[in-house]
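So this first bit is one chain, no partners, the form predicted alone, shown in structure tokens.
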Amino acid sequence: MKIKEHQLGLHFLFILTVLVLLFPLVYALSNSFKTLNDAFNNVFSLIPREFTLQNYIHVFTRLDFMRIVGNTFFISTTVTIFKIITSLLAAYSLVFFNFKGKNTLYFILLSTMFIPFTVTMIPNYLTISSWGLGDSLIGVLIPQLADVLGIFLLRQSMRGIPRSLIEYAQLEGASTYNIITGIVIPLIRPNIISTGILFFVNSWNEYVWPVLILKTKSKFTLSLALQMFISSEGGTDFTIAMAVSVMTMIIPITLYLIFQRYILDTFTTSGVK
């Protein structure tokens, strides 16, 4: 396809925005193979003159890395889970049952996406440690079970289901069970899946409220262990810093690849509506 003068602009300006967007990955990929000398002397070189594998070894010897990982992927897989489960049911009723003050009930929901987080941070951690939950990974869980998001992102995309769909499915004598499962997810798939992945990488990479209640190592997620990591070498040794951000960041980038073309549908099914 030959490119329109009036279009150069445009390309050079989408060109220059992916390479600012990929130059950190590109530049803390780079120094975790770098010694800490060459990465010094050699700030702006992407290519490492001594090339070593010593600060991924550092890492696992150093870090009990795997039970780290372990942590961050249970919290985040069963925050999705929970989350997806709840806005799937939530977004369902504000879609296709009719009760007294739906709309007053939903925009009340709503509103709550503008309340900051600093102003339930006190309360939550408050009931948290009253529960006896402090320093415990269920107690960094609870409070993550639902979000409001996702029952507008799910409720945006059943708006899209006929009605009449549905209840012909209820005069043929379906369960709401049944009509949910063999109806509506599967209609919505894409949606549910690009949705349940913005909660997984956003739970992976929380670090304010895990802070809050975690104290044992043991239980900490990697974005702990990374600021811990760093605070206890007092930030100098930073090639090591850069080997544990790369490992943080390679199961949110494998999900996207192995999903991307669920995201996709997405935004195309998002648009053509």
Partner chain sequence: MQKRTKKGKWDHIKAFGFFIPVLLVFTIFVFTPFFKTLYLSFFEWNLISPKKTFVGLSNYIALFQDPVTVKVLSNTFVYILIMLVVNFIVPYIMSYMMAIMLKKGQNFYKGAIFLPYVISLVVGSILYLWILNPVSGPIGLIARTFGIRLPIWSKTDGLVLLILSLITSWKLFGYNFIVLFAAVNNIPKEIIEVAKLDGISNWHIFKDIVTPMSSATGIYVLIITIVQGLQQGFTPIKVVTQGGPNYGSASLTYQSYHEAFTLYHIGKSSALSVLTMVLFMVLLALEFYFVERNVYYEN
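So that the term is clear: the rigid core is the largest set of C-alpha atoms that superpose within 1.5 Å between two forms. Because the structure is predicted, anything quoted here is derived from the model rather than measured. Positions refer to the first chain, counted from 1. First, how it differs from the form predicted in complex with the partner chain.
A displacement of 2 angstroms or greater separates the C-alpha positions of L255 between these two forms, with the rigid core held in common.
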The other form holds:
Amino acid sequence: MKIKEHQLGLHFLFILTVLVLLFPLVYALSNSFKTLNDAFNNVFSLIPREFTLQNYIHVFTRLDFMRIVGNTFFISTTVTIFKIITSLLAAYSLVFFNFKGKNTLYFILLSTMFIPFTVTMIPNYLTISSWGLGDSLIGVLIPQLADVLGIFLLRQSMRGIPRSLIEYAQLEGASTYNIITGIVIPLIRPNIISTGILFFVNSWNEYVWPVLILKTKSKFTLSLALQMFISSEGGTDFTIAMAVSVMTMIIPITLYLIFQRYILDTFTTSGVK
Amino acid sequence: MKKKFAVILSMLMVALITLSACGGGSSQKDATTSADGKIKIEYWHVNAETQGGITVDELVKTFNESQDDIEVVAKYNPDMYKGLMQNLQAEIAAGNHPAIVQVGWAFLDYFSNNFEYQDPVAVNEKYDQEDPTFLKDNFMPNILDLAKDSKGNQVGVPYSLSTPVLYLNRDLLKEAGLDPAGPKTWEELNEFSKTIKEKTGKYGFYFQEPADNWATQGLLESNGAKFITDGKATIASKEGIAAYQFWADMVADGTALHTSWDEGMQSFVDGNVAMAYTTIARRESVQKGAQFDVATTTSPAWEGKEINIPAGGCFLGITAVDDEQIEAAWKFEKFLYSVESVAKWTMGTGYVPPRTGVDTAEDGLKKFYEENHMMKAATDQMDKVVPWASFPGDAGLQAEQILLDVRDQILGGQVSAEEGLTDAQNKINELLK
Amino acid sequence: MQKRTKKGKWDHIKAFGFFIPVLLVFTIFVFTPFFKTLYLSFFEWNLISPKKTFVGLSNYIALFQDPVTVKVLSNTFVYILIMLVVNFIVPYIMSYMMAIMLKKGQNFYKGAIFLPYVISLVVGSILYLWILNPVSGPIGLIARTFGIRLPIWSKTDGLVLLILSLITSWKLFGYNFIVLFAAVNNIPKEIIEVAKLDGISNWHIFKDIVTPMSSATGIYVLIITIVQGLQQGFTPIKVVTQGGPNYGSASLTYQSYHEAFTLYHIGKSSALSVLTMVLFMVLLALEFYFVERNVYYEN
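Moving on from the form predicted alone, please list the structure of the form predicted in complex with the partner chain.
Full complex below, order starting with the chain above.
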């Protein structure tokens, strides 16, 4: 009997957490189908008084939405792949090689996480535009090809791999490439995935840097499109902003739902022992 | 061999970086002339979709279609004039020059001090032989003067013109047994708010609190205060302190709401606040959202005093540097100031036309005004418009910030208006030295 | 491939070779700008003026004398502290509850809790501005039916810090939770079963077995929570309060942005950035010294 109450209490806690976390999403979804008037005057009801697609229609007629999604997707995927590869290599070097100044190098790299982004913004803008990459997708993604956080996470997880395993493989004559792809990557796959998600989502929602670089509407990313509907002087068109928000969420959420099983599986069956 | 993985990868990245650097070289040229030999100019604006973004696109499209050798590219800058100024700083530092930029009034002096710009009147004379006095013929002198900096240079031409008006929830006013025409003076507004709070339990009034002191200037200067006299801050005069304290007192006794701009306007639109003092540029969003009988009325006066309200919005500055670009910029600017374009601009945004001859022209706004009574309050008070107080010199932006900091202190009740304003005034004058 | 005798040398070259991509990107886009910032922190400049005035240490001195710096610094620590509780301690405990104590529904909860993470904080901030509007939002309206007027949080010192960090936490909670859950779930169940049979309480299992055994991940989440408190917290500040009321919600990152891009005090902003980095480097060094060496790695 006691155990049952115990479980009930736990479920109550988790359901409450889920409700608190998901309420804003449901709120956004419901408001994206409301008229502005409805949104202002029908605050409580999550069901629109008059269901309208007008907000979505407006966004689709004003923006080349598929293109914007494509741009965002291109930037986020490229950034994620490069960040993973560069971090993987650096982390491998940190864990399995010994060289002078290793710890100092690591420490310096880690400290850069604490530099406010304002420091790099303008100099990088000048660099990018001196390369003639202003107003281009490449210009947005180039400074983001490496990330300390990735080195940090992958290093943490690689340290869980027994050294003897690597040494044994080396004795067997396996090349470093084979060791990385054959031993390291499979062993730390869940960590690679969680780092990848982090990179993808961050890049997907990045809004300060692309604003600086991109000018032409055909090159906009989703978070820039969102900002077109937010204005302090004219007022934010809440329902349209919510429609854009819903559309910015759809792709990461779908990706997550598709891969969720796989992601969670790798999390739970990971072989790091 | 595969073990050279890292080397290959880094070479790949070097290649990507150099490739894009070289590839960019050619696109750099495109910045001034496009592939088909047209002169390409950039027009930087802040107009989000809710604030004329659609009209900007329409105007640019119409212009481009009418031109064989000029192509205008519009760049939207989020975060209003501050955001545009940030991007402009970076762009100029990188050695690029947009042709025309919208500059918020608060940045008038900062812009003229720090950026290279063309005097529009001179550009008009030099590049427009057919119509060398276009600006002088079509703009009232007091309106053109709005875009003169503290040294008297003509920095640009007023474009988006707004004034603060009083928005009314007539249903709430009626419910509280008040005159639905709204208060005419600030003193009356205070009485109205008290009655509303007693009768309906709702807030009587919200005074806009954006990241500038535009409307605040209207409140204080209508009471006879001056933000700036002879290049010095004089905000802490008897009149200035009295007006500010009036506002703080309303907040303190709970008749006025003290909150951020977006939250405050949300509360007005959904009927929790009876009156709101904010820009006419919000007209459309208020109208679209409000379920009650909504109206506007002109800025209240202080009893027995003249109304002085600052012009809001922006002017257009020409930042093009070479002849070809300047000429193209002028052509586009002249197009933007045609009766037709200005009429479209007003209809799309709610801004008041900066030039003459639009209000009454048949292809102008005659019909629009007849149908949109809420615009009347803004056009009616155009003769009371004064320049936005733009503090001179490089410290101007910081001076503006000091006034924002003190706003939170006074309205939050941490200091009295007298202490706060006197302190702020001293700090500003210290800076301006 | 390589001869055993040459192995040492080869390894050295390879070790550096593997760093080339990262170092390339970092040299161009992080280190160079940082040194430039360090250099600029000794000047007075507005970014575009041809004239840079050398002012020595006066930007730093100005910062130390400015009461705003103290306020911003303490705000930053409050942000980080709240986020450490909400985004590190709470999900740690909850991941234990889910991995060890909860019998059913794990997959559903995991999926649902993670969802907000994919959303941009700009969207989150706008949403919360509506939901938490003390006069017009749903919560404010409910409170009013009970005759309560909620405080205007965006203008109330202290409260504004709490709400803004909750907005940031709302987004980041799910990620931290999933990562911690994976680590806790990876601890061999037998160890915990044995402990349970011995009658050890859940709290002690958590404290004495689970935390030490998942500490490698724990450290990771701890550090990213601090980084996020410093960096990601920027967005809601910018969208909701712009640092107000009277710097009541400004963090170091926001203030550095504000000095640079609202006031164009490049020198002062640079000095603040340098100080921020130095401060956190010290914290990081302490972490290295005291925590890292006690971390459990599974070999």
